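Single chain ahead, written as structure tokens, the form predicted alone.
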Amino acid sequence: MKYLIANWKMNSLDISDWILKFENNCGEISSRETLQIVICPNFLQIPFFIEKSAFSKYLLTGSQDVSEKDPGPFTGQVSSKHLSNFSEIDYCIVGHSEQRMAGDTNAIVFQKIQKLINEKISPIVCVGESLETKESGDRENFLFKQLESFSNFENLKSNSIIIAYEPIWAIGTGISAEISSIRESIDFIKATLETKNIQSEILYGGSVNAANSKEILSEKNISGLLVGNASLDGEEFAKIAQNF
């Protein structure tokens, strides 16, 4: 299965609008069964997101993050159990770089995927590393640290869980990360994996637009992408998705 996922992150967009872009420009791609197609909007927009994208053939819901709590006195929170409640709802982003810099621990996020997992929603996991660490050459210790946090979880089945690398000196810059330090830590993932005997499809994302997916894609264990910026945009979107 291929993965391609727009996080919209809290941005507000005219989702009529924005499907209709896409259908118009997306042409012929792959079908649900060989290629996801997950958006993922800002929680008030979900559920106008869902009642838009009913008659699309392409286009799932996923959320772009939740709580580690179940449903309770946390002001501000959503739950697992609160996005189970929409049936549409298969995905939600956690681990991203922007949720760990607010406070996010690898032990949060161990935490955030158990509650997806028992709700049935399947977690894309975030990981990455700072130019720091990346400079330093602690890349693959930084990398171990955040696999090894949820890997050995005994319910992790292999198609209920999909890592996504993004090297957080890529996120929002406009600079994706070269092709060969991409090939470096994305094989050091699927590595690390299979020694856990997990066999989870892993996505790039970093800067990615219609110029450069292209040539992301053509990496043999790249299997999608989590765009940001570029999916803001239904024609860009749909150039991206075209390239699968």
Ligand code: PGA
Contents of the next structure:
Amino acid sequence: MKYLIANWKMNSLDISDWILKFENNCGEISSRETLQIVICPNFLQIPFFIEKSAFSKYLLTGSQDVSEKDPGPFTGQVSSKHLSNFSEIDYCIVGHSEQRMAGDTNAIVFQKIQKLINEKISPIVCVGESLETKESGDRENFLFKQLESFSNFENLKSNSIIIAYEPIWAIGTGISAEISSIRESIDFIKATLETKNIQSEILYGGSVNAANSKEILSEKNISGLLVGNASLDGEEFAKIAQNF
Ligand code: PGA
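Okay, that one was the form predicted alone. Can I see the form predicted together with the named molecule too?
Entire complex below, previous chain first.
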């Protein structure tokens, strides 16, 4: 299976207009049986997106995050049980570097993964190093620690989990990582997970756009893309979808 994930973050966009632009420009792209195109609006926009995209043969809905807690007195949070009230939500991003910067530790990310798996929602787990870590030559060690924090969880072997490798220095900068560097990290992630008997699809994210997506997708161990800025324009995002 291949995956194309849109992370709209906290941006304002006209959802009806976006869907129209996507549908008018995507042409004939791979079907849902081989390519899952998942749009992650903010929590408030999820019901509206589900309603407006219901006619689409391609578009699926995901969440940008979830609470690590069960429902209860946690102001401002949204639990996996709330997400599961929407049968349309099959995917949820966790461990995004913007959330890690806001306080999500590896332990919290692991709790979020567990909550999602309990609700049969597939976690899209973001991992990736900072520029400082990369330059100090500590990248593999850093990635290993992030993967180690959840990969011993037995239930992962029988549930679907997706990993998104997103080097922090490539996110939102307009400068994607070099192919050789992406390849090294993805191969390392794949090998590490295989030692735990976890078969996970691995995506790349970080300044992906219509122009660079084809080359990135030609890498054999890359099963898809997680796209931020370039997903805000329905036409550009449709062009990325055509490269699968
Ligand atoms: P970007 O964001 O495509 O704007 O770099 C990717 C992400 O944050 O997931």
